[in-house]
Amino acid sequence: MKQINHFLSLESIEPQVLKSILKNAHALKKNKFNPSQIFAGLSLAMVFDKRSTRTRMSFETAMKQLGGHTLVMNMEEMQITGAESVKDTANVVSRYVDAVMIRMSDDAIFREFASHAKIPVINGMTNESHPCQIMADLMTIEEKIGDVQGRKIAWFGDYNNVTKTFEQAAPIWEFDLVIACPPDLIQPARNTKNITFTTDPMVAAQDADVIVTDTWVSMGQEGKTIDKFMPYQVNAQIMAAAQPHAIFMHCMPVHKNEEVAQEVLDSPACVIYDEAENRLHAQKAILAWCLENAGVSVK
């Protein structure tokens, strides 16, 4: 039996698998607007129990462009936190469609169902990974400045799920991350060569070339207060450390003056939109490895 194409988080796929993906990624967008249908017959289930702009349309847009199906459920409609077991509902859903993408809280859960499952399976994000925001991510990067290999990344304010595939994606493609944020989030035990934390964040912003920050309250977390972040919010003097090619990056949604300033937002080093863009293209990419077992793939 032929080993199933999961894509669960970057720490579980090979260095190389990753760097043909973005690859292929970048391929897949120069052919947008003539796209082959190289998931003709093929149908994905989306699974979610949080509201999605982004991974919903991104998902079913490359699924549908690339000559695909899909079918949209979320919790309530399913029985996998229900009176069913995680593993009959795997298996049951592996029964219907090619490949399952799932975005939910609970990774415990989420990789429980992927441990069962026959067809492969995508995270979306949990609270632990967002292994697809960070493809997208690296292939902005990859377009706007080039090879990102031995670039200073800058990331700001809280310590989630975005951080923690930050630190995953740093070694696979040996740039310098620098976190910056409050005292009670610093993780001196996750200092590497290639990962460093600072509650200061000038020092996190001197000469890097990509700039980050993710919304301090997440869905779930309304009511969290913001105060210790404000310290870290990205602004003109926070750009103005940084080298003059720096770029913006955000996955949104944004929370204007919060996290980021309206200054920045409207600045020419701003790429938010194009990294949302991209997300469609890296997934393109990610089903396509994930369906080769179907016979897919990416000329």
Ligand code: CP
Given for the second form:
Amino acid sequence: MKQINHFLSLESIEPQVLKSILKNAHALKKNKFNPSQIFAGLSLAMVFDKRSTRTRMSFETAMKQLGGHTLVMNMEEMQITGAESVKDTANVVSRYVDAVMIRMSDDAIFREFASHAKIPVINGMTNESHPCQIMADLMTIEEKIGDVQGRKIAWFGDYNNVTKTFEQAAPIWEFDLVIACPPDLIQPARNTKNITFTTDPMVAAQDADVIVTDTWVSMGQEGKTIDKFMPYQVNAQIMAAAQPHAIFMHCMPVHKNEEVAQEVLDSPACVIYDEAENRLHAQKAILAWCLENAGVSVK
Ligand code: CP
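Next up, the form predicted in complex with the ligand in place of the form predicted alone?
What follows is the entire complex, opening with the chain shown before.
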């Protein structure tokens, strides 16, 4: 029996596979006005327990542009939030569609679902990781400034699921990740050859190729105090310390004048809409790999 191509985390997939997915994402973007119908006859289910604009729209558009079908379920409408087990749900979903993308807060339940599924399962974001986002981010960096290897990527603010996924990407793509965050969020055990923490935002910004941040209040953390993050706001001073070619990235949604100053959003360094568009192209390539066993090929 063939192995199922689950897209659960960057750590769960061979580095050369991830790199070939990224290469395909660039190729699919080049061909965006003349897409091959490689997903004809195939269906993707999307299950959400949280809000989404980019993840939902990019997966839905990716499937449909390439000839496939989608169906969307809010988890609260499914029997899984009642009496039905994760195992039964995973087995039943596997009989209806060819792949399933899940946005689920609880990473352990997400993995339990994948362990029972007979079709590819894609991580549409859990509290622990957001691998589809980082694939689009890496694609954007390659597009804007070239090879990611040896670059300095500086992260500012909260230490969250997106930061953790950048941490997973750093040794694979061999870039230096510097995380500037409040002292209580420093993770000494996470320091490696590619990853360093600092409480000084200017140390992180100095000569960086990429400046990146995210909301200080992730979904489900409403009411959280944000005062301690103010020194880590990405503003003109931070951008001025970075390389002249440095780009500003944010997975969105953006909270203007909290984690990023309006002046940065208005500057030519800001590539957040290209980054959001690249979710679509990266999603196509991720789906193509997941659906390889169904006969899909990008070539
Ligand atoms: N960045 C991201 O995942 O966006 P959505 O929450 O809108 O899907």
